[in-house]
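The chain below stands alone, shown as structure tokens; this is the form predicted on its own.
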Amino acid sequence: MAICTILQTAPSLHSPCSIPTSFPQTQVIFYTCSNGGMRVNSRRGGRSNLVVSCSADSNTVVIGLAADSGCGKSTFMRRLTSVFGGAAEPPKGGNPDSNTLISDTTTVICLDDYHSLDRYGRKEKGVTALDPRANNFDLMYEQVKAIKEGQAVEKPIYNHVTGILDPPELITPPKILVIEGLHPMFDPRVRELLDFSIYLDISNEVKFAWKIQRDMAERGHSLESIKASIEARKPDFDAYIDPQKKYADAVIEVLPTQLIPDDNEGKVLRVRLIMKEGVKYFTPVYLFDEGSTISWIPCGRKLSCSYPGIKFFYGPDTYFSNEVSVLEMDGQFDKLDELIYVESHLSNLSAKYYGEVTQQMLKHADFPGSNNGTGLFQTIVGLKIRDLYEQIVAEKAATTVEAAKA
């Protein structure tokens, strides 16, 4: 319970609901309701004469993660939730086919749940899931906005097994809401709600290899159907998904290696972390000397490197007319515990202690990409998001204290 005093001239309570201000000095008592909202009683002389129901003041931070299907969003989500502690799991007692993942701190929503057309409806109309016409952006915006403001919502569920929409599930406001999928930055209204945004940009060669591995091994699709799906989706991907990367605060770009001439196997990757300059609460990571252009081959006594070795690059660049810093890793680690040597040369990691990046990587050594730049940069971005969240919460707390003093 919290008690505050409202003066007749006070414009608001700095909360999502408004309180009439046409009464003299009044004591207001807040009670947290079982539904996560707030019940407000105002008293004059011991009498209760006003009851207002509204949502609780929320610190929910909203992160957007955009990528095509089969590009590693699920692995990134597991790394991100691990940074905050606790494993992300489907809602307990809910639909076993739910796409939502919940941990102590984060809730991850799959934007496939906002398909307005199910698998059969899309087939009938001749559109893919990437087409905006197959998605309900109005509902997406309304529900993400409501969660950010501290209100629970009944979110639809798109069942990837049956291809139809299941009954909705209750989503309560978490500390961090991650919306991941095809379109988190497509609608400008939703984009405006994001506190930070990431785009996973996987080259066509790498994407094909990853999609085959996932859809054949995990979903039982045939090679022919996967190839047909990729070809059918490409025009819509180029039109509606790929352009979103220009809005991202950070881009993880995965490309074929440059260390092996004419490499066709795709086992060794070149990964670039593109970090936009000037983003509030976010300071780009740098190698050795901030703002310089660095090329570094660390292989030697302190870092084991089998063929074709490892090469790092760091430097300033422009990306869709935005100033960015780029950190690049080409190659893969032989011994993951030796990553500490690389970590010691990186700055602005937002780690809580020396070696936290290495510890996180070792903790999830069995995750895809743990021996190359995809795992390294996903982990780094996870630490940056934790730091961003803590800065936002601290700033809100300071604002609340100052408002109370006023």
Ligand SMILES: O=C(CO)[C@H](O)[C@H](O)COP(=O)(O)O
Second form
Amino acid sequence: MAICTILQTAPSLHSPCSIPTSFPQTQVIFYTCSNGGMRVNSRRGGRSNLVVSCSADSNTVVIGLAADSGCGKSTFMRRLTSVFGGAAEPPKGGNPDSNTLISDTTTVICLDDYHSLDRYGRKEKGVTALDPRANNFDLMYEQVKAIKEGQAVEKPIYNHVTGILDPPELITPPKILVIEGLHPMFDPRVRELLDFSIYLDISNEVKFAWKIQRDMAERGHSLESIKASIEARKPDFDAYIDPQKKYADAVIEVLPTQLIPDDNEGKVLRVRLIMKEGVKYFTPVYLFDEGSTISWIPCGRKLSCSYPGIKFFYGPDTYFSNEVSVLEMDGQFDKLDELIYVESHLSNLSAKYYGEVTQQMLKHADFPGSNNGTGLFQTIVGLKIRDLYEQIVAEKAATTVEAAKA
Ligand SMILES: Nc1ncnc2c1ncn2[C@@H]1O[C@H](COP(=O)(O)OP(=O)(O)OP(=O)(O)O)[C@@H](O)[C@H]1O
Ligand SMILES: O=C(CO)[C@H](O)[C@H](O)COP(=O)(O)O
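Switch from the form predicted on its own to the form predicted in complex with this ligand and give that structure.
The complete assembly is shown below, putting the previous chain first.
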């Protein structure tokens, strides 16, 4: 059984355990921790809102999601949270500019909150936010480690509206902590804390098309300023962000289509899901026959395809000297409900029932990428993360039972 330890009394803070509002001295009390642990047997009388920590055998599972800005992290997070069945919201009653999203199962923190230099500091020193010198990796490590071990932390907030660091917010240990941003796999100490890691690898052409779509249409930026911002970030992106992909357990690579010769519109995409072999709790998805090499055009009687059609590929490969399986989709779906035909040919999806992938995709048909491989592979990785979490919890429960028997 997991044990939480009372660290301090702090009436103004929220607790990671559900604590009765008051309790008499010498009473034995059971607390359920939000990361799945449980506290028993307190004889302290007193007040509500004690800050407690839940012991290591109720550890939070930590997931890292790396990508450059504007590459679909928020969209991915919304798909992931939905797989667990709840909506994610900023901390209640907190800073309206908080970057954190909390649902029943997951807490997503944005690593921009560990910027050590604010917008003005970066300008003064002439460094970008991608530069490690603009980020506090010691604090990132200490706090992710603490949360993983069941302790609440006071995490800084980087305010994207004002460009300065706001007063911190309390983060209590969830069942699953997702750390998303520019550098989740940069610092070896933080990397070591990750139970699973994902890199969204958006090619320059596609990144440019997405940036234009968002920053011109939604934020009123000019084409020239978007080009200049991408160019200014590129050297640091190449030096500090891109190299993290070699550590990722899964990479979603987004490239221009090969189905339209010399396409420069960037609307039709070729998306590759690169899955590392031999990762604990993670078995790669496969098409038709595990380990074989397959090229498949599913268009025909059961799948409608308008120009330029759809092409799947599956096969083994190596990626930064690691053995991987690659699943690729080029093109886009005309009718999303027909995705069930493709789903029925995929195995190891970690779905709870036949058609769950299609159902998730239909549920969020309005999210960017729902008609192509970006949405499909993000949904599949979401199911894989749920499966990984459930395996870890089951393994811990079995260990606890064994320990109790001994
Ligand atoms: N799969 C996709 N297909 C097409 N466009 C996409 C896709 N994913 C993201 N985009 C585009 O990129 C924009 C940014 O997406 P999103 O907000 O998910 O990225 P982000 O990485 O969280 O960005 P930021 O770090 O800047 O907050 C979207 O508004 C959309 O225009
Ligand atoms: O890369 C980024 C986030 O992923 C931002 O550029 C970084 O956080 C700096 O933010 P701002 O635009 O507020 O100066």
